[in-house]
Amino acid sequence: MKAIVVTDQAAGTTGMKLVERPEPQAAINDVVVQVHASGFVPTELTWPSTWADRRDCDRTPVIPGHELAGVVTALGYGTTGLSVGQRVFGLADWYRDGTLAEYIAMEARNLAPLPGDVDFTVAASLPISGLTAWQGLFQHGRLQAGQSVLAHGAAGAVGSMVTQLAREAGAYVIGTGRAADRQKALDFGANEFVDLDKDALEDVGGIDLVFDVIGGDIQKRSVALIRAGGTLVTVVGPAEARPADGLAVDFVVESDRAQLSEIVQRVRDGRVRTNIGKVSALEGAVATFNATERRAGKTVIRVRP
């Protein structure tokens, strides 16, 4: 099969190559999926799990990518809940070869059925962004109707999903980003927008939940805006600052079949829109990853035409 591999962490995306690799086999509780579309997050090339397995042994050359939509082609021993020929989408294991390939073997529990009226490209853009937003808002942030949310990076893949899900839940959302992101953030449902380069973040106050995808100084400044009993939710590692009277939660997104089904249903009925920035064929993926132009949104690779 064709697959993109990377062997050198220092080289980043410039070290990626399109090569031929053996097709994977399904282990116990696995399925093999013919990948039709794959999402990609460039920061995964900095994650320890990309380069070493759970025993901290080198696992290069690595096939990157964790988000996918495709069709089940084989079932491993003991696998239940899915069938050959079924359309699926989901989030692959961090420590195994990934989705930038024509086929992937992965645990069946990490996949959800994909309705026939949802395009593979759309579905592949959902797992990380959708699950991160859902888990941060509702599992860790315990968001309630009437609360306020500060959504950093509101024009990005995660931030736009945070904005939409929070608004649907009845929250008031203040999005942040650069000046060029203002209209996109508002189009995705932000009630207000703060330009982090020009506007005073400190003018925003009384926030119930800060959803942080940036970290550093922005995170520290945001903590001061949280009202008593509020929450900082961050996905960029352990919180560097904590609310004086509230919670700080850092988490790593996990696959969840029920949550994926909830998210894709919202796409089907128009309550949530995807935020796709770049789309490329597998043959052009490496060039796409190394392009210098900035485009907010999820990068999706169409593995099959």
Ligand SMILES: NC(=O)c1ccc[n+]([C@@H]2O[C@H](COP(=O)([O-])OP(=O)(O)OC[C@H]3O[C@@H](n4cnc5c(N)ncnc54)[C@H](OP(=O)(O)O)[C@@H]3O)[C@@H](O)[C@H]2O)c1
Given for the second form:
Amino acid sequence: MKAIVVTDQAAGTTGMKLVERPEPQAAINDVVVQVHASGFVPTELTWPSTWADRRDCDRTPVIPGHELAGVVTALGYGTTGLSVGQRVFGLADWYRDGTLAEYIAMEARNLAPLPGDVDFTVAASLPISGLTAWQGLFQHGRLQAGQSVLAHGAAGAVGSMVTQLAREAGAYVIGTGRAADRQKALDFGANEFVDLDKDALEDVGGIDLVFDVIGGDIQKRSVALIRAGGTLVTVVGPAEARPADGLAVDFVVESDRAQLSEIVQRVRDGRVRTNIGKVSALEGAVATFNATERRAGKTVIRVRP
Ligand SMILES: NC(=O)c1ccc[n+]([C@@H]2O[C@H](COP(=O)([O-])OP(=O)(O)OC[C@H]3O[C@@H](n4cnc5c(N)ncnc54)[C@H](OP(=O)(O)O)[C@@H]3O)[C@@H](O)[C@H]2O)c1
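Starting from the form predicted alone, produce the coordinates for the form predicted in complex with the ligand.
Complete assembly follows, chain above in first position.
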């Protein structure tokens, strides 16, 4: 099969190559999926799980990519819940070969059925950003209607999902980002927008929940804006500060079939809009990942035309 591999961490996306690889086999509780579309988060080339297995042994050459939509072509020993020919989408294991390939073997529990009226490209854009927003807001952040959310990077892949899901849940959302992202963040439903380069973040206060996708100084300044007893949720590493009497949670997104189904249902009925940037064929993927212009939204690789 055709697959993109990386072998050299220092080279980042410039070290990616389109090569021939053997088709994967389904292990216990796995399925093999023919990948139709794959999402890609560029930061994954900096994650330890991209380069080493759970015992910290080198696993290069590695096929990156963790989000996919496709069709099940084989079941492993003992696999239940999905069938051959079924349309699926989901989030693949961080430590196994990934989705930038024509086929992937992965655990069935990390996939959800994909309704026939949802395009593979749309479905491949949802798992990481949708699940991250869902888990950060509702599981870790315990968001309630009427609360306020500071959604950093609100025009980005995760932030646009945070903004939409928080608004739907009855929260007041203050989005942040670059000046050029103001209208996009407002279009995704932010009630207000703070330009992090020009506006005073400190004008905002009494926040119930900060959803951080940036970290560093922005995270530290944001914690000071949280009301006593409020929550910081961050997805960019250990929290560096904690709100007074409150909670600071950093987490890594997990696949969840029920949550994937909730998210895709919202896309079907128009409550949630996906945020897709560039779309490319597998043959053009390396050039797309290495393009110099600013990325806006999720990059999706259409593996099967
Ligand atoms: N822990 C987890 O489970 C998890 C899950 C998903 C994502 N993540 C991480 O979350 C981060 C965001 O992911 P994403 O896919 O949403 O990325 P994205 O689509 O690039 O969105 C991030 C947004 O934040 C903006 N931004 C970043 N730094 C900024 C700054 N200093 N000032 C103003 N705006 C800023 C970006 O603008 P520019 O592009 O102009 O910088 C972009 O619009 C990544 O680091 C990713 O690895 C973690």
